[in-house]
Amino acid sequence: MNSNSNNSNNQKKRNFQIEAFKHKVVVDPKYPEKTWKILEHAIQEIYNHNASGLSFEELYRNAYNMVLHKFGEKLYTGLVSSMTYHLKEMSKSIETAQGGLFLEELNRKWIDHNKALQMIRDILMYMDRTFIPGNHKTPVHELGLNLWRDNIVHSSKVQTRLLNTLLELILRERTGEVINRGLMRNIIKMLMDLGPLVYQEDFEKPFLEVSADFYRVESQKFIECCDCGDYLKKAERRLNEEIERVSHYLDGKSEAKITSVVEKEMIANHMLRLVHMENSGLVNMLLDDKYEDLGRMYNLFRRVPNGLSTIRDVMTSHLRDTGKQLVTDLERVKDPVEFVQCLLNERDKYDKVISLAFNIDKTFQNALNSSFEFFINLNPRSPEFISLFVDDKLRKGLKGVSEEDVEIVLDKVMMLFRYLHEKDVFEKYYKQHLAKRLLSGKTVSDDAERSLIVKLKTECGYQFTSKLEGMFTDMKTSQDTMQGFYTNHGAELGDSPTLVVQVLTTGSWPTQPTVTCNLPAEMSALCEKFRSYYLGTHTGRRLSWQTNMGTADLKATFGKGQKHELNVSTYQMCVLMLFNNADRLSYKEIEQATEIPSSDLKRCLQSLACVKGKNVLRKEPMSKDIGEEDAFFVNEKFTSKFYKVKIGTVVAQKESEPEKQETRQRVEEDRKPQIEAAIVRIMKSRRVLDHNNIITEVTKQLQSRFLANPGEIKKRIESLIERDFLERDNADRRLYRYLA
């Protein structure tokens, strides 16, 4: 037993002992060749679609051992030559494919090659990870792609044929045929997988060149036979087709390149011809409100250099021409309200174009503003006309209109007002018109009046509107004054006429020359009572009656006892009251009795005797105009379906030439102190300044009210030098100094 156990111990000891090799291990010299043959056979089977019978584990181990035994180089070169052989075989079957089958065969073989490559890569994974990086070789997958590229895509019989086939298919698609987009996508994807250079050189560059030729010819054909709108539709459709084509089967990076080709050939090269196309270009689109076409033109032209500036320049020049015609059209100028309405319509039209077609583009809005500013100031009467437009709207035009709509009209007026260079001229007229509205009680709504004044104040500051606000204050104060007068004197006045007086502060209202006019005795006595009451309650004031601005209501009875209440001006009242004591009066007698100035009297008699339906007097001889030899009678046959009859004065809505000159003169006079004040302000802060800079600064400071004339500024500088506010520099006569 013992000896046995010893024996087993010795055996154990022997198991743990590692002895050195007695001789060198020699690898079978045929080992690499044999192993490679196994692997080569496997590659062949993979390419022949017989991979299912292979043991991938065994193949992997064989490849692993070859690398381990330093036969990596043999394995690698064997792989290159084996794959090259199979690819050359594939190439033959691709080359022999006929017509439409060519791409299908190419695609099929590409799919086969990719599958084979995947399996081969799995078998040779160890080589891919160790031998290849260590020896700076191309990795298996990349190697497979390179070999495909060199043996198939770049083979002499495939390369040109492939390109031509692809371009031919795209051309057929452009001409309306349906092609196999899925196949196209696979082939293009193959080129992209082979690297960006292959896609660009073998396909993209020639594709872009052929496309440029195609669109050059097509655009030439279209432009000869289509109008502008149709041409743009075709260009837009082509552009969208190319974008769609890229999304279906080209590289996304090609989109910018192909759209650029279409833009250049179809739009940039024909831009001017399209814009100026006879009967259908940009101007016609604007005239016919073709918002869709205009929008299409904007969206296409914005894609090319100088596209939008081309549209903008043509629009501006057209707008300036139409605006110029509008403001200098003698027919339009006859009706100021119509004149301003046309300007607003034009503005609305272009606002609509810019918002619907031009993407509310700021640069187009600026062009619109500068155009309006340009032509609105070509007509020196624009400030007067805009004020007359407001007058018309606030007297009657906005009756029954909602507050929102009133605001819209006022905002539009303000927009035109902003374009005026001579805002102070507008202020002059506006003041006159507002005065007439307030005094005749003819304003549609005080809210609308005040709203506009607030807008003017926001735009031009407090000074611009302080006098206008003063006018409203006077109207309110006058109501309180009249209440006081009747509280004091009501009892003693009995049934004498009712008097309503508006007391106006001289500086706030447009200055009116005091005109003589003999009031009827009963009115005269009443006015005197008011004068003594007013001066008794306000010390140090003077009252002068402005009879040319008043109105009166008269009760009248005609021939057959028909009674009416006549709403007339103070002048008309003075004339009519004379007929209480006379049946017939000559022009001379009326003039003598009333002492109304002759031009006013003629207008007054014209409205009483010559206006159909309002002719409470009749005259001999019957004619439209008043002569100094005419005689007047009460028109006993006067009838009207209304009890109250308003008899307006025949007025010149626009100013006559002398009145215009007078307003102009007053404006020029008012400007002088403003220019001087600006010069003094500037010189006070700058101390020393040369002539040109003063002109620039003064113009800039005053442009919110008017455009100062350099000649007038020079005169004001001279005047300030005379009054020792400034002095000229002794050395440089164009330099001025401020004298404190």
Contents of the next structure:
Amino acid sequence: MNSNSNNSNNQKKRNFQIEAFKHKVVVDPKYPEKTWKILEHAIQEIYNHNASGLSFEELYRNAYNMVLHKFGEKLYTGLVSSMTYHLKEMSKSIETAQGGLFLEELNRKWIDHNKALQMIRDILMYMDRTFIPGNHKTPVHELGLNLWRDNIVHSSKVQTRLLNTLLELILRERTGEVINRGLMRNIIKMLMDLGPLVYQEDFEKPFLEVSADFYRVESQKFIECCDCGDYLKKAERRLNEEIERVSHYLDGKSEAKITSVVEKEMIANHMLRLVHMENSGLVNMLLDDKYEDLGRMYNLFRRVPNGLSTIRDVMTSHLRDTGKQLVTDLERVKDPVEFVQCLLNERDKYDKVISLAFNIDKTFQNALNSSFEFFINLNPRSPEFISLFVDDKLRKGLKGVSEEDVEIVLDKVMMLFRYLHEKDVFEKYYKQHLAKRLLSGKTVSDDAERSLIVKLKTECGYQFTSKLEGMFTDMKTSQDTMQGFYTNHGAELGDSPTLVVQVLTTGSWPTQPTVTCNLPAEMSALCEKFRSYYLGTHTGRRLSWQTNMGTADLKATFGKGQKHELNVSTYQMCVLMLFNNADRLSYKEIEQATEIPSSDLKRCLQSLACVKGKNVLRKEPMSKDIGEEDAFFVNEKFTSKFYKVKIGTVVAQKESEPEKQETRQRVEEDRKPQIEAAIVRIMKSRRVLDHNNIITEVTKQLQSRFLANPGEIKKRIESLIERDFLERDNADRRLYRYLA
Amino acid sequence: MGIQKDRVRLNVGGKIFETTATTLAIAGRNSFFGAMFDDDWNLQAGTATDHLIDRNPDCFAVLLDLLRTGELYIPSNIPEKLLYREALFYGLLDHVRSAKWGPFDGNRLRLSRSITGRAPGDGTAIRAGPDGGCCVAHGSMVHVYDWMLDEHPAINLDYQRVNDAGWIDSDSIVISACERLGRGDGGMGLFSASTGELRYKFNVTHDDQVKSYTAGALSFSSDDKIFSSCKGRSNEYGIGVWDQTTGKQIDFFYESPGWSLGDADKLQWLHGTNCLLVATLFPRKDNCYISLLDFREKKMVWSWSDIGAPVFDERLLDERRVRDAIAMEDTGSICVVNEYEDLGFMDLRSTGGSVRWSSRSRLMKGKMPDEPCYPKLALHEGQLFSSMNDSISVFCGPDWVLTSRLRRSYGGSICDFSIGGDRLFALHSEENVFDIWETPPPPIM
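Next up, can you give the form predicted together with the partner chain of this protein, since the form predicted alone came first?
Next comes the full complex, this chain leading.
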């Protein structure tokens, strides 16, 4: 205002004399220097902890003015050199700190610098906001960190010392000493504040290298003197220690890196040696059920590449070996029930290992399954044995066992069943065994039987079980038929023997070609009556007697008047009834009178005359085996403390060799139409296919029932070609064409 | 006692102000007051002495009021520029900006200022920045204005024609430009808004070779991608995709035959459906093509074209010609506009539909101004804007009822407009003038 009015006054006085307006205030040439001195002094005072006398407003205004008057560059370079100077001073004091005080001094100076930096940035806020972005400069805070990094952390006298001190402290902590973790955390935090690159280059990288060396040596030491379990415990502890260290004073991103170092040095490098360690390796852990050790091994090995597959491979080969031994052990094969029980036990054992130690790992379960599948099928009799096991359980084994337990046993059996390649063989045997159980009324629980059928049905489909279900239906219908027979004919039958007939549908049952024996006269009359009754109620049917499958209860009186009820087979009945009219009969006579097939007759006589305690007949000469020249008498001296005596037939529970052959043959015979059906189904949809693909597809389609033999498939294809279902391609002989 | 201690006496340029440390603390730590009252500076409030601040007291009064009330009232005797400079001194510029105008509402807009530029010829595009600034593309120049409407050094593209521009953040502008044959330039670059310097050039690579190309329309996605329609020399016709942080090309959607993606006039990233709307319109092509691209599946998931549309009456042709298109994700539709500012709608959920024109009979029809500008569309928070000649219409509600019209008396037709930073910028074709429309701060009660 003043200068303005002066101006106008002058104008009036000095007529029109225009003076150039001094719009540019002459800046004192020393102005920037003076202002900077003030600011520099302030920075010094700040670093000297002497800031209380400073005026923020004045300093801020000075810095503002410098920027405003285009001395920003001077201000900035001044700041750099001034801060550098103070940092060099700090560096000296850090360098002279002795021993353990080094880190503390460094930390103290770092705190000081940070505080000073904040205050300096407060003063220079205007420069930070306006001058720096437009002039490609580093903002004050970042500049302060960079200068600290260059003048302190990277100074020749500090850099290595700092690193060595940090590594030394960590080593001491690893060997059990207590260190000042708070100080460590502050120093590491400083490195992190200086940027990820500083932390990584100045600390993390060497830290990882030193750690690798440390654990390499330590693991070597441990592996020489510890057993596998102890070693794993130690490795686990080290791993946890490192994770804990990271959480206490390192950058969280280091965790993955340091753990991978420990994993590599302590686990990956010694993996095979650990697994195969004598007397304490994986196999021993499995044998001794060391779930805790196994679990530890799993958890540690899963961290390293190929760790789990190593465990899995060793477990698989061990399992296959023991399994192979088990199924090919001749002693075990003698007792099918024991054989299957052993398999179940083995399976339970590994199930437990996988669920307790291996985290219910799917890949381990798959390995377990494939191993079982591998060795169960090594023994061609496995299907038979499994059926026998079920037979045994359903005959007697399940008495007094709760329903849930029955289910558990059956489920386990089904598990084994799933492993079988030849499910159709199982079906054959199962049918036989079921037939015996049903006909002899030996089955313990109808519910258990049916439940198993349902399981088989869900596993293999309706087709697989339809015949088995037919057997159950027959049993029920037969009951009704017998009831009808006795209501109609009961009166006229009087006191003739009681007849029970099971009418079996042909095809559903494992019948053998009928060789009817001669029944005693009383019986055949009764049978005739039944036949006419049955055919009278059901037209268009044919009945043939399966005398080889029946049973009879006979009342017999022996020499001293002792009365017994004998439970025998139909064949045995026929033989015994002959002695109502004779005292002595030769083998030939018996054979003639009954017409029982000789192998059956021999077995039958053997059971009547040669089993101690059950020998209702006497044989001459006395011997274990039946000869064609032998003669038989009623054993008048027969005694038993029971009124009812069951005379078993000497039947090998397992099949005899020719029977086995026969079953085998029948199985092969049954497979043919199934293979053909599969081929036709596939060709119908594909029209043209080459040989190898047919084989693959057929095998795939049938594998739920059996493993089709490629040779057999080839034969079936040829048979189909002969019958004009297929033809070979004229151009490419490997191709087959479907003929509609 | 607590209240006593809170008291602060300031002597600003000779004038005494009494206030509280609490009020000043609203300025934030990163300001003059925040630093001044920090413990480090040992300046406890409540000390007897006045704190001298050697600044303009009148401006300080305005700024102190801003801290006290959150509202900005600039007395007529204080030039805005002066106030801004004082605010910059105290570190309060952000406070001033956010108090200067209110949250955007198309129906309450007031003309705040008009800026007259010096560029010759027609403007190509105007783009609002995220903090209230804007950039105006003219030929091969892009003029940049900050929110105080101070012009910064212009971005000079060395005689290449600018096609489109867009803001990545308040200091970064992406510009797409034409290729000049044989020079290997053109394409797309990232520029500093404050200095106008080129920071980064985006490349198109085809078969591992860097290609020269013309970049057309731009769009930006919320997950830091940049999309641009591209025309290269050989096969590089289509939509290029770049990563904003790395600057690397991450994808390229090659043009399907007969579908002009590389020539697209408009790209719009649809956040909800993760698709890009691409519209190529008359007169760049004889026909209009609108499509939605899904880059994850490399598929055109929606498309529409007026090729083969039955023309019953030649005169109707112009009326049915789409001049701009915009997707409205909330309603699952695309809005289009013809040259008479009739709006039409298409369903985004089914492809192959037709346009439902809402015929708002306009007197305009038939008597166009000397230099007509074709309509442009914009969408902002449920309000639809369309420019037509010298005015901008605002449509609201589910049926898009016309609710406001922004018009100014000179400058001629509006050739482009843009909404951003709670402001609407409208660029006129004749006088090289652009207007800034703002919503006034909310009423006191």
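Residue numbers count along the first chain shown, from 1. In this text, all values refer to a predicted model and were calculated from it rather than measured experimentally. By rigid core we mean the largest C-alpha set that fits within 1.5 Å across both forms.
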After fitting the rigid core, is the C-alpha of V262 off by 2 Å or more between the two forms?
-> no
Cα displacement of P597 between the two forms reaching 2 Å, rigid core superposed = yes
Threshold 2 Å Cα movement between the two forms for I123, core superposed = no
Backbone CA shift between the two forms, V634, after core fitting (angstrom) = 7.4
